[in-house]
Structure formats: C-alpha cells, structure tokens
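Next up is one chain by itself, shown in structure tokens, the form predicted alone.
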Amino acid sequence: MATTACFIIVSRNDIPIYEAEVGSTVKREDAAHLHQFILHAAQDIVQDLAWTTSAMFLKAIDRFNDLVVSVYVTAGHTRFMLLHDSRNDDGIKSFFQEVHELYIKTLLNPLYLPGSRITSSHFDTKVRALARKYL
C-alpha cells in the first residue's frame, strides 16, 4: 500500500463529491489541506487532457515533490483523482476501474441525487478496501 494516498471524486461541475485519505502514513495536521491543494491545482491540467485524448486513465498528470497525481475520467466527465507516492500503474488503474463500478452502482440508486456528496458508509468502506487491495 502506498504510504501517502488521497482520493477524491470531482463532479463534472468541479464540485468535490467524495474525499478520502487512504494512505497508511502518520497524519500531519496540515497534510490533508496540502493534499487537497495539490489535487485542486491539477484540475486545469485534467480539463485540458480530457478533451485531447479518448483514454479514461490519464496516469501521472502532475507531480509535487515525491507525490504524483493520477486521474481517471468517466464518460460523464466525473474525475477520480488520486494523489500517491507509489509507482504501481496497473494497481492504480485497477483501483480506478473498480471504484468506477462502485460509483455507477451509486448513481443507479434512486435515492442518490447525481452531483451531490456521496455520504454512504458502504461506499466509503468499499473504497478504502479497494485502496488497501490495489495501492
């Protein structure tokens, strides 16, 4: 598992709908804010790349010190962004694909309003389990 990993889902309207610190490192007080800042700073790069390629998995699009931002863009332009320090591209791609399946199941829930925050504890538990498995 990566020692540092922060996962965020951003809707097509640039609103974060899910966030999770999924790393195994000791948490510093300002680490969460730094991770959010890095991920939000990479949004412009993602928007530019999403329109120039047909690939859903955009691999490493940005770097900050030893941290890397990897992105997966769905067909509906929802962005799954992962800030990590590992070099396991296959594991990261598998993580994104399985989280995409979970996200689709959440969208199919008639009680979920698309674009709103995902507050399901089941979704959170599954994402964290997938992070332990693949990252």
Second form
Amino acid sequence: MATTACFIIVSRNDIPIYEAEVGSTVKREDAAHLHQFILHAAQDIVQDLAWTTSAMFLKAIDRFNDLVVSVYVTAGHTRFMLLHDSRNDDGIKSFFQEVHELYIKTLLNPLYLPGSRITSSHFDTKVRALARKYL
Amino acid sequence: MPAAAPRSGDAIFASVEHVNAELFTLTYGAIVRQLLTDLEEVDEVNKQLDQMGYNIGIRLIDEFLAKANVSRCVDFKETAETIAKVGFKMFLGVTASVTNWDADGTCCSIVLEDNPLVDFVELPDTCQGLYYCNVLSGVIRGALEMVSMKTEITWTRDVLRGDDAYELQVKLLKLVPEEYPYKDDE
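Starting from the form predicted alone above, please write out the structure of the form predicted in complex with its partner chain.
So here's everything in the complex, that chain up top.
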C-alpha cells in the first residue's frame, strides 16, 4: 500500500531538528516542499492544543486535502509531527512511542546539545525502519 | 604472619560502596562535554582527560592496594592481570582480559568488552579525533607510576570509532628504582 508520509521533529523553540520522508511512494521534489509547508502551518494549532491536554499523543489535529497531521508532544515540548494519508491511529501511536524512546537515547548522549539538529545516521536508519514497520 | 589470600575481584566489588551507574556515566559525559566547550580543540581535550586520569590514578593506587589485599606482583605479566581482573572489576564493575603479550613481556593489550563510561554516547562529526575514555589510560599510567613502573598507554581499538571492543596497549618503559628521599649531607 503506497502511503505518503513526512515526519518532522521540532524542538520547543520551533526549530526543526530532524526531518524525514518516510512514506513508501517515490519522493517528488514539489511534494516534499508542500509537506513541510503544511507541517509548519500546523505549528500554531499544536502549540495551543498542547497546553489543553495532559496526554502526549494528540491525534489528528489538522487536515489538508486528504493529508492528515498527527502530533505527539513530549514532556520537554519537543513535537513529533507526522503528515500522512492513512488512517492507522494505533500504528501511528506506536510509531511515535518508539521514536520517543530513540529520542531519549539521543538526549542521553552527552555530546548532543538538546535543541540542535540530530545528525546521527544511526538514528536516521532506526526511524526509517520503524516507519516501515508501523506505517 | 602470612598475608590473607588476595580477594577476587568479585568479592571486593561486592564489598565496596556502589554508585548509580547512570549517574556515573552522565557525570563523566558532562565532564567531557564541558571540556569540549572550554578547550574546543579535540587534542587538548584528550591531553586534559589523560592528565585528569593521571591525577586520579596516583591516588587510586592507594585505595586499590588497601582494599584488594594483593601481594607484590612478581613481574609485569602479573601486574597486568591484576589490573584487568581485580582493578577494573573493583572500580568499574567490568572484567577486562589481557592479550597480545610481546616477546619480552613488556607490552600487552587490555581488552574491555563493555565500558560503563560510554553508555548512550555517539561521537558527532565535529569530535572525530576524541578519545572519549582517555581518562582510563591516565588512571593506569598514574597508578603504575606510583608503584615504580613508567608506562606508556595508547588506545588501539575504540568502539566509538567503529571497532568491536576497547583495547588499551600498555607498554612498560622502565622500572624506576625506589629513591631514598633524603639527601645524606643535609
């Protein structure tokens, strides 16, 4: 099943620290820009919504054509945002939780400055493997 | 009166006070991170870590000899075995192994399979020349210098750089005879 999906991690200062196209369709240049634009536009909604609920997983918060934005907010207000066209809520929730574990391990690296870009190829490989598994 | 038999590394490890492993790892990580911020040059950081290790080692040897109850080592081979089996176990909780002895018995490799200092650590691209565990080489050098052995310690394998284990090459340079500390004519 071909899915389009774009995954972004945004720090609490609204700086994207990681992005990846994790869908199984072929990546098209214009689609990638559009995905990032949609995700950035959804930031305001996320910021308001994050303070209203104590849950970490905020499900589908915004819609554009048939693409849905789902967001997961961590305790440090780091946002994991996923743009996708499927409806697999449980899979997305599990994906977010696993990425959260990876993110915690990255934070525990003393040589990583929190809020800076995640450049580790190990992290990248793992995220893509999780995306293939859950999405 | 005969000395008590040397206690094995496990027995001593069980009897000394323990600290939380994650606290230890994260504290060491914070030290390395702060050194990188202050000194900025990776070579400087390596040297500083070695110097810190040296300062720790010259004091650590006393605690080791007090707790471990080992008799005087006959030769360098026994020294290396004691460091690997008793010393590492007592202070870090991991056992190392000694391999690669050269022909005259003055150079060997201590191999560590796991290392509590480097949990969760990944070297970023800006710090590629960093020997993250360099403090360990300083500790061994300092400790051996206090028991009259001048050594040179280098890292031959490092998991953070892509190898499969940590390997320290320990080379005995010379045995310094004990000096009488007072001058006769004063």
